[in-house]
Structure formats: C-alpha cells, structure tokens
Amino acid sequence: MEVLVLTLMAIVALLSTVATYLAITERDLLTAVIYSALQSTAYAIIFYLLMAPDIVLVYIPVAVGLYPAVFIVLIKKSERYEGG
C-alpha cells in the first residue's frame, strides 16, 4: 500500500511540474491561470496523500478557487495575451 501511495505522489508531482512549465511558457494568460490551477490541484492531492488534511482544507479554496478567480478578473480588465 505504501508503494502505491508513493508512486501516486510521484506521478502527481510530475504532473505538477509539467503544469508549472506550461503555465510559465504559455502566452495566453487565461490558459496560464488554468495550468496554475491544475498545478495547485496536484499539490492539494500531494498534501492529502501526505495526510495533512488541515493544509488541504485551506489550500483548495485559496489556491484552486480564489487565486484563479482574482487573476481571471484581472485578465478581463487587461489584455488576455502576453505581449512579445
């Protein structure tokens, strides 16, 4: 069972790394926010697997809900695409 949890954490950590890279390199800011929310969701899964439910209960509303919502509002008030 422990090997399964560690394997799942490794896969989710790899997914998080890929989502972070995609968020950094994306020119469409709205898509970058979605990748960032995906990365935050992966971190929440890792925290849950590490048996830290108190951190998960705080991390999900802030990093997955509030953070992307604020950035989406800011993107709507500015330009959607990053200038090159």
Second form
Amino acid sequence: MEVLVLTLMAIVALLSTVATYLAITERDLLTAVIYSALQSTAYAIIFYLLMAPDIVLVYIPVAVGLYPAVFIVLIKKSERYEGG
Amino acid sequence: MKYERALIAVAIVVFILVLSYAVTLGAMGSTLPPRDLRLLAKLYLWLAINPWTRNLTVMSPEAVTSIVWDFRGLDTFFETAVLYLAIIGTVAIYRGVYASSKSREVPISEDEVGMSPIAKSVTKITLPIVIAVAVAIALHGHLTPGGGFQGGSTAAVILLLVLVVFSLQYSIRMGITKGSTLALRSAGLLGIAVTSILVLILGLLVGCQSFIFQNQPKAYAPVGVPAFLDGMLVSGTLILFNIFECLAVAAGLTLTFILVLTHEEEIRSVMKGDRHE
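For the form predicted together with its partner chain instead of the form predicted on its own, what are the coordinates?
Let us now look at the entire complex, which starts with that chain.
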C-alpha cells in the first residue's frame, strides 16, 4: 500500500514538472494558465497523499479557482499572446 | 521545435528523478528530521486535546488548527496582516473608483446582462451548496481539517463566479458592492483583533494574570474561554477565530475581484480626474 502511494506521488510529481515547463514556455498565455492549473491539481493530489487535508482544502479553491481567475482577468485586460 | 521542447521536458524529468533518488539515498545528510524537532511534534500532538492537563491543552482534536490559532497564534496573526496589506494595496491603487456609481443610475433586469441562462441557473443552484460547504469547513475548523481561511476562500470562489456570470453591474445592484465587502472584511478583522485580546481583557477585569492569544486557563493565568458550550466542543477562541477569519477572507477576496473586474474606462476616467467620489 505504501509503495502504491509513493509511486502515485512520484508520477503526479513528474506530471507537475512537465506542466510547469509547458506553462513557462507556452506563448499563448491562456493555455499557460491551464497548464498552471494542471500543475496545481497535481500538487493538490500530492498534498492529499502526504496526509495534509488542511492544505488541500485551501489549495483547491486558491490554486484552481481564484489564481487562474485573476490571471484570466488580467490577460483579458492586456494581451493574450506573448510577444517575440 | 516540438521535438526540442519534448527533449527538454524529458531532460528536466530525468534530472529531478536522479536528484530525488540521490536525496532518498542520503545525499543531503540524514533523511529524518532531528530528534528535538520530533519531540516538539510529539508535544503538539499530545497537548492538542488532553483533558488531564487542563492548563496546557487547547481542547481541539484538530492538531493543525490548534497550532495555527493557539500554539503559534501570533504567526497566524502576522500572516493575516500580510494578506490584508496586499488587499489594502489593491484598494489604495483603485482609490476613488467606486464600482457602483455608474450602474446605480440605469435600472437593469437580470436577463439583459451577464452570461447565458444555463450558466446563471447552474450558478443559482451551486451558490447555496458551496456557501453551505464553506460555512461547514469554517465552523468545523476545530474538529475536522479546515478552518477560517479554507472556508473563506471556498466562499470567495462562488462569489467570484456570481460576479462573472451575473456581470458586475447586476451583482452590485444585488448588494455585492465595494462598500459592503469592505465593511464585512473590516468586521472580520476587528473580530480577529478582539478575539486575540479577549482573555487579556477578561484577566484585567477579574484582576489576574493573562496573555494575548490565550485560550484555555494556564497555570498562573486562571482565566480562559470555555471549551464546551452547552455540552458541545467549541475549543474556546478557536471557533471565534475561524468564524471571523472566514468572514474576512471571503469578503476581502471578493473585494479584490470587484475592483479588478471594474471596467477600464471607469478607472481611466477617475484617474484623469473627470470625476471622483
């Protein structure tokens, strides 16, 4: 059981790394926000597996709800595509 | 280009795998925390709820909340202060922009503004459910995982959804304005401040020693907030802190979103000096 949990944690952690890389290099900022939310979801799963339900409860609304919302509003007010 | 990006991603993944394997094998020294730290953790767990050591316990089965609002209460107080300084910064940048001034004049119905009826119906159904969950998280903060910040941010998500789906104009007509959220946030902060010195005031009135952020009676400070209310475990100040924090966080985050969602033309006209409140 413990090996299963650790394996799941490792897979989710590597997924979050890939999502972070994609979020940094993505030129379309709206897609980058979605990659960032994907990374946050992976972190929420890790926190849950590490038995920190308090952090999960604050992480889900902030990192999946409020934080992408702020960025989407700011992208709407500025530019969607990164220049260069 | 695609191939190159995939290669870099794989390289990062391999790097992190190797690094974490090295750390697991002991590359950073010992993998376990030092013994004195583990003693502290044991003490926290032992004292979180312990009716036999009444002058040391918090009387809350939730160890995290008892650390956050009792053992390390001042830390949380300053953490809250940092968050509210950020919100005060937002309010200061948008000073003079009162989001309801224009929309108050034109009477609008629900159908004219906002998103489609489907989105509105779904939001109407989920609004009471999410608010109920948020209040439950906050009120059960001293019994189960959760607390004021968790409940408040959950409530803020659905209030943000209301602001976006029903449009800012309609929400302001329904009473979610800058003034009302600012008042609720201030009430929550005032509640936190008063709760933190509640036992100090009690001690001054009775005439015995007491501390700030005191919850249960201590050895030389025999005053405290009752842990049980009508046979129900409320853990003294913890439930008060959670209620006020929930109120302050939900109102504060909603206030930020009201300001951020305000139309650019309105802000620009205020900044040019055409009008001000």
